[in-house]
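Starting off, we have a lone chain in the form predicted alone, written out as structure tokens.
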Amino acid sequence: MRSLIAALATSTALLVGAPASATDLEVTHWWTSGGEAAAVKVLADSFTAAGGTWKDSAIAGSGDTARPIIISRITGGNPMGATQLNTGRDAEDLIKAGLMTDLTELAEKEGWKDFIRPSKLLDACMYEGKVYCVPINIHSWQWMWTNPNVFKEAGVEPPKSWTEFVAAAPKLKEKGFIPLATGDGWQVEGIRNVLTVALGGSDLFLKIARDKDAEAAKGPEMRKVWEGMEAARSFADPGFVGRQWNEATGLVLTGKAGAQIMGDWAQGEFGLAGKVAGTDYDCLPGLGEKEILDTGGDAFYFPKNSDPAVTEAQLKLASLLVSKEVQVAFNLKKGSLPIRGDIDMAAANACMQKGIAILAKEGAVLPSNEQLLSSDTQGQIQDLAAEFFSAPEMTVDEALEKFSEIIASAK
């Protein structure tokens, strides 16, 4: 995304026809873990049942790997029929360049504004009053997943907060467990983001991500956050470098690690392994410190193409993604929360029920970083978090100063 503007200048004229069959859609996404693949199958099967053909083009790795590939194809004149991106500013430049299909007529016809909640999700899909994407779920980073049995084996009570986890972590380490399972890169930036809300609060988060307040970014509340990161890096094992997020989840569910700070997509892995929420694993929204969720997630965008029949198929899939049936089935598999508040989620597990309850509370919902910060700024913060996590010699003071500089120039 950082070099996208230059590529867009000559790209619009390059758009080509998509799949030959009127209802075939090539769909790109980065959902490749076991739990994610089970959720994708729900979408593919539903589209097939509706008369379409889902041509799966999964891109292995994280969004950091997939996004440049997706953007390059669209700007290079080889668009897919539909693509997953995060709900937020991932596709902002593509929309400005006129490369995405306008979904406004469909959204108004089906009344998306009436049932998509929180409203910020649909707002994040809009540009100059028009709708360009379909939010399919609510994913929040604000969770810690724990294995209660690991803590019990180490002779300590399973934690109910970050504070209790920090107190228990040395005992886990002493008994040969990994206190905090993680990978590197975007995963450690996720830890920093979660600690910002849990230790600094929603006001601090908004001052930084929304208001771009450079003074708050190096103030005493943010110091607590980087001190939390300092503790977190001492609780990780050396094997975190290069580890995939679902591999870190696997360490928790197999009893090799005590906890993982990760978005609620981790639940798909626990569910696939047959683990029961509240028994085999537990969940701490807001790290047990503050009951707050950010509301990011996944959305589908539909690149423009030259075939009206493909556009018809795109609209068919867009409509299907927000339907009640798909919202229930998909999110139960994915571990995420639905974008509709008018569906029956009685089958949701104990952790999902916690999330649903938080969504209903006044002042308990925040926008995500993806909705507030440009891709460039997100990348700079991620680089800093990764550097800090892998370099014990970097001090909290140094991190604060660099972070403040990034926020001062943020967009």
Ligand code: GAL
Contents of the next structure:
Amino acid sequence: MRSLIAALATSTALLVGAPASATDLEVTHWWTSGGEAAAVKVLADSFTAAGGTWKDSAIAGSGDTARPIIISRITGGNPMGATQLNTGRDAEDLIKAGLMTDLTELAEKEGWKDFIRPSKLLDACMYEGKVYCVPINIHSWQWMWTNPNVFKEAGVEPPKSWTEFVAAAPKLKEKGFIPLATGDGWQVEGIRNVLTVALGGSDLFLKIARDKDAEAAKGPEMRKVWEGMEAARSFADPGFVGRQWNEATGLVLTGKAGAQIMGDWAQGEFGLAGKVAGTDYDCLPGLGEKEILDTGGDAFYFPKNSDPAVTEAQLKLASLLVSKEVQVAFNLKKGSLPIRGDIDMAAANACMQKGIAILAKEGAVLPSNEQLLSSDTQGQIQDLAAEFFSAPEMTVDEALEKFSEIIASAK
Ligand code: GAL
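Can I have the other form now, the form predicted together with the ligand, not the form predicted alone?
All chains and molecules follow, beginning with the one already shown.
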């Protein structure tokens, strides 16, 4: 009898105590900087604690490198279990091809539309009324990060706006500092995107990215933006070619550069280095010109899988990603804002608090480029911005003409 009870006890313990031998879920993403890796660890540890098995497949480099690898694996019949991509149109062809797991039933059961805000985040995951991704954060490109001590050492006031930065930059250069730290490719396209809002305003941004207005794309307001790019080009150092975004953040963080225009994922690097927002570094949303943010960010997508155990693991992870606990812990590490409005972010630092306050303002939040422009159009604009930045002989007039042509055929 005892042996029967003992056997039952053991089997019960196996079922109840230790998590079932969970199916491996291979997860792809491009989060390989220090701050990003710390944020990924929060997700992996949470999934493991919930009985999952996270098989990490990080792809070094930026989204430019990772996106085509991820998409070709899915279209090529070698799908991962889950993948990070930007919230928006990057996966639209995969969804249209029926290659992605439908999350609608889970989303409705858990009431995602009741707590995910702004609602455009979940809208960006929808196709023909069904849900195909889980937005997990709000990143905004619309920030400039500065090191106040660099400006003080150069004998100028730390800037509170792009305009003040432009006035102070020559002094930094004279004193041997890099005024504006950046990398090439998508990073200089980010500068163009942010200057469009800061110098051209929300209406100009929407006329171009949403309405594809080719006239506005070469109008007087857009001229101010490319003139801003011309100034930015003069403030970058020659070493920007091939520099990773987090290396540029490192130049600001270590006092070699005065500022960087970068999405708020840069906060993850400052946080990892133990820097204090508002003291060791400052943050200018909307470049201090217009208090505007965009709702860029990341979402998790789940390629369809023939193994029901994998699909079960996918849904388990999807549910975890929107949970209050994971939302707080992950976003604090990632430097992003949470996708739900019903959690306490008291631990958020001074810069995140600026972001949360702007998010709450009516009309202060724009959709992101990824949500409005096709990947192809985004690529063409990025190539133009990179060409302009790398070829000082390229004029504002030429950039305007080429930009307008791209927008005229934009999808
Ligand atoms: C963005 C992504 C961020 C951040 C950044 C740099 O596309 O949304 O999470 O990782 O790339 O890698």
